[in-house]
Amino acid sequence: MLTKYVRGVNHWLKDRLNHSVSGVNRWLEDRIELSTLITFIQTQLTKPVPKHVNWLFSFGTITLLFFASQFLTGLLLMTYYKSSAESAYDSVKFVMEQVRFGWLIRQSHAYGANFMIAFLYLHAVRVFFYGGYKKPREITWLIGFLLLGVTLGFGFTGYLLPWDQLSYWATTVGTEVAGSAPVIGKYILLTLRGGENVTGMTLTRFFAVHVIVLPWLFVFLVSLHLVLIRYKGISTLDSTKGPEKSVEDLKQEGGKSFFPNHVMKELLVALLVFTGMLIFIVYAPLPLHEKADPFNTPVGVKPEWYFLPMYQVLKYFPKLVGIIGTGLVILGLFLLPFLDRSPERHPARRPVATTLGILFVCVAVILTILGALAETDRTMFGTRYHFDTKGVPHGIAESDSAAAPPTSTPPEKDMKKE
């Protein structure tokens, strides 16, 4: 008697549950649609991809999942922030020794902002090898560019927030390097200062374009660059001269539906990624250094590691000229679309193309590794060498490394309070 009046139960529950879901769905698809909605998503979802779509396909979506673990953590620190030259580093310091997981989120949001950056140059590098920038797709990678423009500001106005030593004269060397442009760069410098000398006026800046004007040119940006992806699909590896493949051609030729299999890589490949950051958060952490002290210049102040290539770069030519080939390298990074006229996309077909871009790379990394090395002392090989401000080591004598002053040692090391 008992299971019979329970199962009349769960059958009227049942039957109300369905009406009520019923009488919402026939509520929405008055208004919106919904059918029309559902169906344009399940076509979107299910479209395939080329057959060439690989592991490397993942950095973009990685950079996407960065952005939004950025913009959590950002809110949670806004909570204790605070924007002045007198409170911003208290505040920092604050959030990691007394907020409950505070260390946790701080460390997230800085090494999260280096992961996304990285991400974001892997994602251009890959697009580039693979042609993905030509016809009809010129549209895309500029809008791309400009989201990278975007994520280095993120990067370039986040890092002075903590308002420690090390971001201070970073921030105050790279806005001297924006401020040495011709004709407009004194403008530039004290836009960006809101004055002659990174002061609080600065940090207040920063910290506005930091959090509003950024992330919403940034949503803006990456909304319409996932909607054109959508709408031309992943691009193939054929030449821009035939007409682009249907949905029945990719599916012919071994292209599998963008879900579930596609969309399970780019989860996997996002585990692993965020599980390795886990890893450094907990045996490298980020330390948060002396409080800023414009009367006190560190010796070997360098931006962070992803401007270091344009910055090493002025150490070798004329101040003026190179930023002007510098500035002109971005503009043909820009226009590439409409440089390369090539109609081939494979990297074996492109073999100018390809080898400049090989080259590119291999410059920006080891101007990377010049900048990191430059102004420190290390030991290679069991040999002590200096490394002036080009990279270029120099042999150390015993007996001239025991008389070397203690500034010798990079600033990294030498402001670490812990």
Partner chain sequence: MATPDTVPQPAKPARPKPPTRPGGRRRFLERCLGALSAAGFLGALYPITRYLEPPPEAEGASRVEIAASDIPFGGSKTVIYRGRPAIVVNGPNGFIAFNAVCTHLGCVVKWVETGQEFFCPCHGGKFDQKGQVTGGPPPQPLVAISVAQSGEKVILGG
The other form holds:
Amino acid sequence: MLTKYVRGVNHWLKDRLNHSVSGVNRWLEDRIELSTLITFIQTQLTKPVPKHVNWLFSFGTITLLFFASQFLTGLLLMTYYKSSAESAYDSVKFVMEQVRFGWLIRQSHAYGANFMIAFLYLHAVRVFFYGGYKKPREITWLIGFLLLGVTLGFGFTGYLLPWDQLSYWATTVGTEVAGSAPVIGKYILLTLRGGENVTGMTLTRFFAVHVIVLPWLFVFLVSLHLVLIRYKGISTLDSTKGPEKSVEDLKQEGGKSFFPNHVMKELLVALLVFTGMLIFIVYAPLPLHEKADPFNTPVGVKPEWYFLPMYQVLKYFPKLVGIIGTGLVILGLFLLPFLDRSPERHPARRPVATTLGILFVCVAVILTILGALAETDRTMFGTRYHFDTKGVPHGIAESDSAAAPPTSTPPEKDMKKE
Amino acid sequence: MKRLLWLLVCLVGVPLLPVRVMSAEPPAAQPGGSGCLTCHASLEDEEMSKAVPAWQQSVHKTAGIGCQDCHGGSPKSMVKEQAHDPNAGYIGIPDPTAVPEQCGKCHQVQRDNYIPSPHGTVGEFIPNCVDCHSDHKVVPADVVKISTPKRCGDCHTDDILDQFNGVITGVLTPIAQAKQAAADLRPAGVPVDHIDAGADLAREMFRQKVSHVFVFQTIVPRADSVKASLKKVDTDIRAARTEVSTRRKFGIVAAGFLVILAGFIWLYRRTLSE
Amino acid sequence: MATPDTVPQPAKPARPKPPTRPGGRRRFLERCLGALSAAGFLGALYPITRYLEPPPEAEGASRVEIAASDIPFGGSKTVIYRGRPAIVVNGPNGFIAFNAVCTHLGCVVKWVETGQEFFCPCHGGKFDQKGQVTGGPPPQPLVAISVAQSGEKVILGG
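If the structure you just shared is the form predicted on its own, then what does the corresponding form predicted in complex with its partner chain look like?
Full assembly next; the chain just shown is listed first.
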């Protein structure tokens, strides 16, 4: 009897609820044409993606998710960050050591930057090999390339903000490289630094660019990028000579709907990537180094890994040749859709482009490794090597490293001086 | 960032050791003066040249203490007679009895402890500073090493030496361990400055109250008080270690949750294809 | 959902399996996913709310020393005591000290030598030398701080 009563009440409640929801719906319908909106969203969500779309096609979404994560953690960091040369370092240290979960927020932001750029690189490589930049998606590529630039700008400007030794000197070197561009180099250098040297002036302008200019640019560009992707759909592997496949064609070929099939695939990969980042955060946290000291350059200063290939290649050529050469390669990549005129998209049907692409990736990876090895000492196969700036190993005599006296007592080097 | 790079490198299958940025070389000038080093380094007689490489490895080079600070003379001069001019304060090899005052110009605490100590009062300073710390290389005196019968055994029995060693290492070892713990914990991002400072304070107490005193009865209670001051440092180290493991547990739980969520998505996707 | 024709149809129960099974399992998993996502969202919210709490901070000094010569007779000085502004007055009855935060809306009161009273510049609140309200909107008297003179030093608290 009681159950009956409860059921009755339940029914009545549901009825009320439905009634009021439909009331709200009607109210909204009159004002924002809700049904049109829902139809639009549903059409978009159920649009089929081509059959060949696999998990490699989740890299773009992961990059976007990382941007969202960076936006959130960046906002949180800003609540404690002080953007001046005097207090920036201490405020970051404060967040990491004193604020509850500050370590998590700061590590998420620092690692998130690296992951975001890594997945952006992977996304660009994926688009290249699947021919996604070809007609009629050239503009999507151009905007994507600009987004890459904005993201690298985020990395470059954000790296300085903790104001520790590595970030200070990496910025000094990085702005120096930018400043060696022909004709306008000096102007770029002074504008970036806000003076002859990296100082508090540099910090404040990098901060402004990092938290205002670039986020707005990114949101604007990524909106265009997404609209274009929704508009034209993900490209098939067919030649661009034929007409673009219609929604019906794609469905007939066995293409699954964007939601939930593809979205769930992306979410799955994204969750695993974020899990990986969490593991990195707790087991290999990124350290905050010594506070920046403009009078003391540490040995082996180099930019972050995502700039290393470009930085390393400059070492093998005369300054101007390197800068112009790198600039031309970057310009070439930007204009790729107009340089690569082949109508084929499938990587197997455009062997030259595929080979060049593989070569390019290999060279970039090798340059990154050389850049990482350069100016370090390490033991390999039982021999100690010093790697010079070009990454060439030179054997070091064992006596050099064994020269330091063996000590079991701490060296008493702090002397009292009069 | 370097670790991420490392991951990248591992992915392409190139074994590579983690990148280690070499510690910065202090910006030491050549305080010895080019004169002394240039000539003495190239002298045939090893007795005359061996001081140069020894000094170049020494903490004195880093600290900017050069030849003339102990030997006098004109370090900049390239002419032997001018460089070795007694009028310019050149004294050659310092008199062994003058050594404690010589070193004590800078190492005052050590001098003040040493001069009234048994070593300072028996005969004319036996042994003196350079006997234990070497002359040009200037190394920290390794108590275990110099307290072997070969060096100290002429006057002391093994028992006394062992007891003395026990007191000294009983303080220095926990200090070194605390410093090491702070250095190890620092990259993990937990606060360690207070641990480091505590260890430094203990070391300074050791330096002022225990080292160079050489009176067993005096240093034992002092060593104990230094050890007592390390108790708080120990507690702090344990707290910092707990913090690191708490963070790891948090990370593992959160990661586990995400993996479970991913598992459900995977199951859900499978129902879509049915 | 107003347009059922565009909604993806659940798997057709045309297979030999029990007809309700795939849809039922999917619905179950959908609910699990919903619940887990909600839990994850709340879980993520926890560190963020903790992060935004004021970080643990040492309370301001609870014992403040001022040189007596800093405050001329009849004058006043505002110092930080326990992290908040405090006003010390060298009055006719010796040194007096109050928490300088007006009990009305939190402005910092001034000592008016001519009127021998505390005056809040925001809304004209007035307090006498005992901290009692003598005019204006403040609902409560100023909070007194114990003050002692020791030689050339005036000591707040402690």
